[in-house]
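Given as structure tokens, the chain that follows is alone and in the form predicted alone.
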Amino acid sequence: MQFKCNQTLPERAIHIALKGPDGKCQRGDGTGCFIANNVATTPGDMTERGCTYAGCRGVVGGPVKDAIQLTHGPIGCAFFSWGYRPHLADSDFHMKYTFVSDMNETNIVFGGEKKLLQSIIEASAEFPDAKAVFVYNTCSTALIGDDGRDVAKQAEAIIGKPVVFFECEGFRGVSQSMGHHVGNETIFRQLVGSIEPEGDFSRSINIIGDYNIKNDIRTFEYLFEALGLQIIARFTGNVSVDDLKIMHKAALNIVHCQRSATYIADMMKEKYGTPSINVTLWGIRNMAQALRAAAAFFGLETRAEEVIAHEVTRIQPYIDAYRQRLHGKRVFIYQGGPRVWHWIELLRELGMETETAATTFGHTDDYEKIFNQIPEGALVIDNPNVPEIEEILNRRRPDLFISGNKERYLAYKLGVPFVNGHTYDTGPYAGFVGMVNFARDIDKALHAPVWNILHQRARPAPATHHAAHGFEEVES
């Protein structure tokens, strides 16, 4: 498949793929290999992508609630940290305040090693409550050579807490997913097992890999307590500095996210020996083999079964309401990564099909579960830019575009009915419960009125559009 918009860019064609009539890659180059992921973007791309520091400040580490989060840049690279994600807890502090070294060219040119051990300790005399105070180092701070390492040992030592430099400078990777593995590296290196509690922890598990959005941990966290089982950290949303300290005692690692969060869970495995499983917390299915997972673990396959068996019975004629209204729609996923081959199946449950998928820092292994679930014909592209997004909707006209704020405002414009799967609408979307307002708010974008009025009045000749901005006609 050849992109229109791509005719000064033939380097994209290796990131697009079809899957073909026997189940194989078709790629955009015009051969049968695997589609290109998780390389450098090609110069001249106007990618989406984020950052490394955007990815260990943004998903890893600014979750946590009771440190302080300090970027150790200009004031530029703070504006990203404010409020960016919805990573709910029980305490605002780490939504409510961001803090930044904030180098100017002064700094550049002499160094920003003093501005920033006076950062840590101002910070940390204003807010004397913090457990902590993360340090994010940037492009900028790394290419003068601050040591930003041996100043948190200074400042630590001063301050008497931990502080935990991470060694995020936005260009280390090719995306933000290079971030989630410092963020999980740099944690568990100087954070976990740094206290040895006692008491029984022969029933406790750590979920790996939520981070909260939008409160997604009230959906299943109860249903995990309702096994019988105590949850210790929950890596990172609604988490503190403390659990942390002592996630290590977990008797098992439940991984949510397999793209940002295996990391933490592979290095406790090796050096404490804690096993851990790997599971999808959204949807009916997902969420009920999540529980009997964790319950065969532990012995508590009964347990589960009544567990799974009253929530089931709770939602499942909202979901069967839902159906009916959203059955034979055809989907256009763009998220990060994992989240697009998670969704499928819940989406299959809705009674709807993904026949385009996309992510912005998937690897292969995302991208080999998403061809296994999608149907054949369907279309698959890694790190799309703004100008393939438009071509996508114009050419294959989902009936439904799930990505994040980004693109919101271009499928709004384009006439296709949209929903926030980065942040979400309203939400909470994880669990049994998180499913129903997941159906109510497609349903909600899909049936607005609205469209009806911009497809009679700001659409009245759309094949004469496409037309004229040269996209060819799909069949629906």
Contents of the next structure:
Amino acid sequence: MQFKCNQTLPERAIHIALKGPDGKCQRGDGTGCFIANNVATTPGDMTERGCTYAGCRGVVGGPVKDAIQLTHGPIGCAFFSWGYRPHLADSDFHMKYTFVSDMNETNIVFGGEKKLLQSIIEASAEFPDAKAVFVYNTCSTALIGDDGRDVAKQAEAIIGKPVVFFECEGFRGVSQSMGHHVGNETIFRQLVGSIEPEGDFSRSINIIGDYNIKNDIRTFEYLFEALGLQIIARFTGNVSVDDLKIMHKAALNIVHCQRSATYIADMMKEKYGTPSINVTLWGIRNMAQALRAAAAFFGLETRAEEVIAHEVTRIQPYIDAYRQRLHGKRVFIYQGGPRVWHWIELLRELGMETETAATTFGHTDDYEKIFNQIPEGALVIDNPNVPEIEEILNRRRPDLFISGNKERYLAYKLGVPFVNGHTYDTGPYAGFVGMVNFARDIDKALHAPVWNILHQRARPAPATHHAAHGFEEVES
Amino acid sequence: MTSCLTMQDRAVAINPTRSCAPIGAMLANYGIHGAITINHGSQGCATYPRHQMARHFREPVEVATTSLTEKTTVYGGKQNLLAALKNIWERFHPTMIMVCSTCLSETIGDDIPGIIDEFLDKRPEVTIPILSVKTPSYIGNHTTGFDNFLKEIALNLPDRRKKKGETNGKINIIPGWVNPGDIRELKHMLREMGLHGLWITDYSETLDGGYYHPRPHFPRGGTTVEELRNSSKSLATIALQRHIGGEAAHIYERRYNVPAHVLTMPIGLRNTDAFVNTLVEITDHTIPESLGVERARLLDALVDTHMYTTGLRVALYGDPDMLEGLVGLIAEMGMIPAHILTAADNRSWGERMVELTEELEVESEIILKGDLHELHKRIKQRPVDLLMGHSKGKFIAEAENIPLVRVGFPVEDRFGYHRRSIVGYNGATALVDEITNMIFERRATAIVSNTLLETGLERPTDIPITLRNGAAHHP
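Hand over the structure of the form predicted in complex with its partner chain; the form predicted alone is what we had up.
Up next: the whole complex, starting with the chain shown before.
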């Protein structure tokens, strides 16, 4: 089994698998089973992957709302990571401002430590209300050997606030996934547990791995609070530095994104004995399960059933209506990691089936979960490149492509309906209420009149005709 | 009336107005039909600019990367670049490959031209040009990458075998960092004059394409490599931005004996006149009636709007060339470019701007090496009525409750701005319309500058004036 576009790149075969009869998988090279993942991208491959800095600054550290987000490096890294991910909070300092030590050629030759120190001091003086300075290392400053950790220590003594140095230079690791790891570890090492507050934390939780994209938290936090639980820290989305310092007091960690944030839950388990549960906060059944699991831990089962029943009754009519319109549609999901397996079940609740699943930086555990959930005949592909995405969209003709902003315009050029699952077209999509938004956006994507115009005028046959070709046409 | 030149004095950059060099080279390479960029560095150095360009142009932007990781960083990126060249060649058969460097590959010292030569030696069947462009982010900014790419084109692509007096009858035009809409407007002007332009480079279609079935292998449009080879036989080269393409124009003059004309970006009446006059000078063509009509329409718009715009204070930020052109139109509208801020560290440009603003009889503060945080502080000290620049200025506009007229790159929070033009008579007219409408939208009734009121320069007596926040003010 091989993609036409991969004739010149045979090593891609081990990254592709089909789910065969009886749940058996067929890998592209005909030998192994589980597809290769979390390995370096082939050079020249038009990958959609980002770098470690992106994972650390863009995903984990960036949403902390009252920290100065300072990039130690050249301007580009800071400019491009500024405000493109809508990780909202109840104040917008972190979205409005980006800071960079702005390395120039002289600094690269003679070292940037002095400039970094000065940058931290100046930034802190300009924004005295900020609670900490987060410093992110980049390729160039790592290569010239700037000792950012030492500078951070010196700066901390001068400004009297935590200066957290992230060793997240872009060339580390094979994708942005390494950046999540660095972000988790650094925040845990430097901030978590640095304050021991008094009080009763017996019914407190942390929400781990939700980044409050387009205010996702508004759709599920009130549900946990309705159980009588207190949320200490959101790791990380609408979170302050002070919240991170005391997050070790929580009685339970609720882990949502199990790729980018499991690390901190594991470290907290080891050091503080904090138990954690893995949940999915998207979809009706998933959200209900998450509430039940949290409630079970605290002995609040009855309350949980009341909350769930109330919410489900509220949204079910909408879901039923959308389900009628979305039923039977086939979906290609391509997300960073866990969202793929988070959403297979959710799409099924809307009557849709995931026919192709791909991740940018998924690891083996992600692919196991994906594989267990997808139907027979579905395709799984790791770190797909642009020609592969194009070939999948052309050959399998999914009814819907769920991916990120970069891939959006390719889908449109091929006439394939698209929903932005990465930064959301509208959102929020989490929780019970968000599920209605998600269904509404999928409906908008699928049923916009523009597709009829395209199919009539610019394409010889409608999408259903192409579906018949399915996977058979891909050469074996 | 005196303008002043200042330089921001701070190590840390807060809310920069500029980005980094590789994106400039990638953008320019998108103007060559069938060309592919290989970004030699970490994956983020390709993904981030792609994402930024997709947000501005709303088109698929595809760039290959050599995906350097720890190991390749230690041992050098040669094997990765060789593999990338092979894979891109075999998979896409592009018409040209451009390899741009990054902080990473420059700092580890990869000899990119040497690696390309080695690749070409091993693969005699590869006959396409493979250019390398130096684009480390720590030198210059996004305009530097664009300019370096144009220099590489001028040095490497044009055919040197030219018989004496041989000409293709075309004019090389280097538009610089503009929008697809701008290139289309310039093409329209040349067409009206009956001239043929050779565009270095032309992304007016590749980054603003339509829906075609089947989707073409490479986006439609773009200057072909063949045309670029032929560009040494053109009548003249006109660079419409001094800092993006000015050097390349001079290379054409020195190497291929193609006369260079380096102009101010044709924004506004006077700057557009200069462009048209240069075309006339080069070709002896007369100015057609149709362009005269467009010019008359711009004049009409300036007349019709002057009561709403005269005396308003504007803050401008962005790339030096765009600012230089824009100041012309701002002055023609009777507005005062009170703050002109660029991130570039370019003293000679700053001094020229001081002269220019004095010549235009406006008083400006020109800020070099500046960022948006600095601009915001200065606006707080000396308020303005209007802000002009890319999308990132929206935070100042919101905080100070002044309109932001979006020009430049990136405009990521509005739709269709890449299709508009700000150059030529038509572009200027459209910009006059937009500026005036922004003013109307803010203050439908008051036509007196708020800043004049607030700074007490022209305080009227007795009559209540509606202030910026809508409250009635009785002096």
